[in-house]
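Read the single chain below, which is given as structure tokens and is the form predicted on its own.
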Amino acid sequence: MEQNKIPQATAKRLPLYYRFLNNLYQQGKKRVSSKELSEAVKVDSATIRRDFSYFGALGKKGYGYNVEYLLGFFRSTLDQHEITEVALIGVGNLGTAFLKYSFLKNNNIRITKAFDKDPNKVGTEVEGVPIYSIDEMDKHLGHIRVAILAIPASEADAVTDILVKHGIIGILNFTPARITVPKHVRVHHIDFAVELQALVYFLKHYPLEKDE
């Protein structure tokens, strides 16, 4: 099945499955059931089976899933054999945390360049990643096509225009701003304040039942 025919909701869960399967493989586990997967990744079994069905017969009824085979399959599906270089825009508290986030060093994603306007940071390194002036992105972005935006919202649109102009086609936006981009550029918005408000709302209006 062609990748673009897989529902986007399914595609967003694939890295979650991959991470758990990789952990199982490291532990030496040979097989796993959809129930075990469900309990680990907090996705119901029916959804997992439906997600996997888009890729054909990945498991056997009564046996479950072969961990090594499934891990290899998702590694290929997620292009884990290819390194994706990412540019970090903004090296404040949040940006610095991204540079130190060890998970980024254990998969196929690498933040290889960072940009900031603080002259005290420009020319330095964090975790081996060089920090360049945000005014010189045109000189240093090179072949990078993915960027993380961790700057003040007031600067987001202007910086995004520069990123797009120099070939960025994927942006993970951690600013509250809803940036405007051309149709060929994909943006994923992550707004901590909105997510926290949603969590509080659900706690008040959709409380979960306590375990007996």
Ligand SMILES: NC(=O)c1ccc[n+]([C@@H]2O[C@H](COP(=O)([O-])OP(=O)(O)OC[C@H]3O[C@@H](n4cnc5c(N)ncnc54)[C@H](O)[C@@H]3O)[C@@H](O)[C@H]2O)c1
Given for the second form:
Number of protein chains: 2
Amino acid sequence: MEQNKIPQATAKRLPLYYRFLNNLYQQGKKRVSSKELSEAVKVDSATIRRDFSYFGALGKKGYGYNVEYLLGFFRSTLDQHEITEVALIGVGNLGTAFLKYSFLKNNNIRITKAFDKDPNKVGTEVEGVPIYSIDEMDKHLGHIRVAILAIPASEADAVTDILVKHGIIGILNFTPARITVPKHVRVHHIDFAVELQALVYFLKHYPLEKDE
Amino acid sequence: MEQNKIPQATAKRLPLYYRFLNNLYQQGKKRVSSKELSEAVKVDSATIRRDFSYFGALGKKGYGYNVEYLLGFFRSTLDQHEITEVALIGVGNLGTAFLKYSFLKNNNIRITKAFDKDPNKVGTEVEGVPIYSIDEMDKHLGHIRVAILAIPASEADAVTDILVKHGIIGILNFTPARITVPKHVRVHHIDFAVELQALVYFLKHYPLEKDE
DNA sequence: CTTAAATTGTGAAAAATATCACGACTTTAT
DNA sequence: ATAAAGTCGTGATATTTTTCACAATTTAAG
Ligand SMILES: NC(=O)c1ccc[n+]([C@@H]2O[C@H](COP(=O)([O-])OP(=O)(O)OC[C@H]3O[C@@H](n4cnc5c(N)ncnc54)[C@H](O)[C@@H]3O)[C@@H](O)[C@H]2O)c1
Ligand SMILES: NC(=O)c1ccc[n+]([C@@H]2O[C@H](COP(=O)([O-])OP(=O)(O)OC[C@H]3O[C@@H](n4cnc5c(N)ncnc54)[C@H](O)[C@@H]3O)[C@@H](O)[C@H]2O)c1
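Having displayed the form predicted on its own, please output the structure of the form predicted in complex with the ligand.
Below is the whole assembly, all chains and molecules, this chain first.
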């Protein structure tokens, strides 16, 4: 809510930086240069320096960045000190994979509740996460504001309306549908089929670079 | 390989346009305007017209676009007339979900072979797709050039080397690792954890727009 | 202490992407 | 026929993102 000055492109890379800094810290590394980090995350080193610079002077000339300090900085920037709870909507093939995957490891986002409409699933648990009926969202959603949508595309718009009505303001949408939401709701799409088709298109239409 | 003139941002939207045109066609719609399409795919109408214009004059002033014609055009542009086979590497939680999901419906990309290292999985089938040993890739990969990577992050680099050695030139990487590949290989990342964290970050740091 | 090597932070330039806005043409209605 | 409404394609402009390139500074070595 504070500094709206950070470019979106930068904001999207922050979690990535955070993850790799964590790796480095675990490996006991004390310092890192933008060049080294660049090789690890595959982002140009000038871009990394520019990204970091939006938050002030985090490094030291001739030295690089102190891993522990930088990690701590990003931890608070990304609010990693507090746990963010999210809801999973649709416990099918994909949803079940999410629940079985410890999403977190290095981050503080947890799926703590799931919702489905299948009466055979409602009332059960997967990996300790309870599955509630989508019709009883008012009873169970609580303070959760972010939802992962993994239901059939045909249901996407109707279910989105329910989510919005219950106060959801962020949706990670795995369905191929492009859902309609009020302006105060933010939607990010992850669309496997589109990604795969785009990859194939690029391979066929863009010249491959030669190896060195 | 031909027209390198199409901007990457445009290329990434093509599969999306294709999908929605297919929907419209199925619904029996004969024509569509950039404005209508814009509302469906949530892309600004001027952007859509600009995107289309890279391929020539596909529409008619005062009329819009002929759905059937446009669909046919994109079908050939996206090579939807021929089937592209891809390999799945790693038949775990996520990989299994992919196999159970008919990826295709409206597109001509098929997962036809899977590879894993687990001896209990090798030799079995999921949804008709045979699972081979990763150590016997030379015997089974055939002409496949694109792979979906869904193995643990720790294995990503080693397995990528194997893939590249066997002629893979496109990888859709679902692991959190940023893999290193020769220049002639194209990698697209789908990183759930990063997407989710970025979504949460945006919600906290960017002012929400008021609804109209 | 002096010098060479490393590395940041950033102004400036370049590249990529998105949007505005309007002339030209088509369709539809009367 | 004529007028009104709708819509494309695109030059121009705005915005966003990336990259270059170097002065300033720190570290490391002799
Ligand atoms: N499985 C994949 O690999 C994959 C890949 C790409 C995209 N997707 C997309 O992800 C979504 C889910 O895929 P899936 O394979 O898990 O599907 P699925 O059919 O296995 O699961 C869908 C789940 O949603 C539940 N559901 C249906 N309607 C509901 C409603 N109104 N409210 C609450 N729950 C409801 C069903 O009971 C089921 O448990 C789909 O939109 C699919 O297109 C899946
Ligand atoms: N499951 C999810 O929801 C999810 C979400 C985001 C990211 N991911 C990522 O996707 C990847 C796969 O996740 P998952 O949950 O399916 O894991 P998983 O452990 O369920 O499955 C991994 C599969 O890969 C196989 N494998 C391991 N090493 C291999 C090797 N060297 N060669 C071939 N096969 C090998 C294993 O036998 C297993 O079948 C991971 O990198 C994970 O971080 C998963």
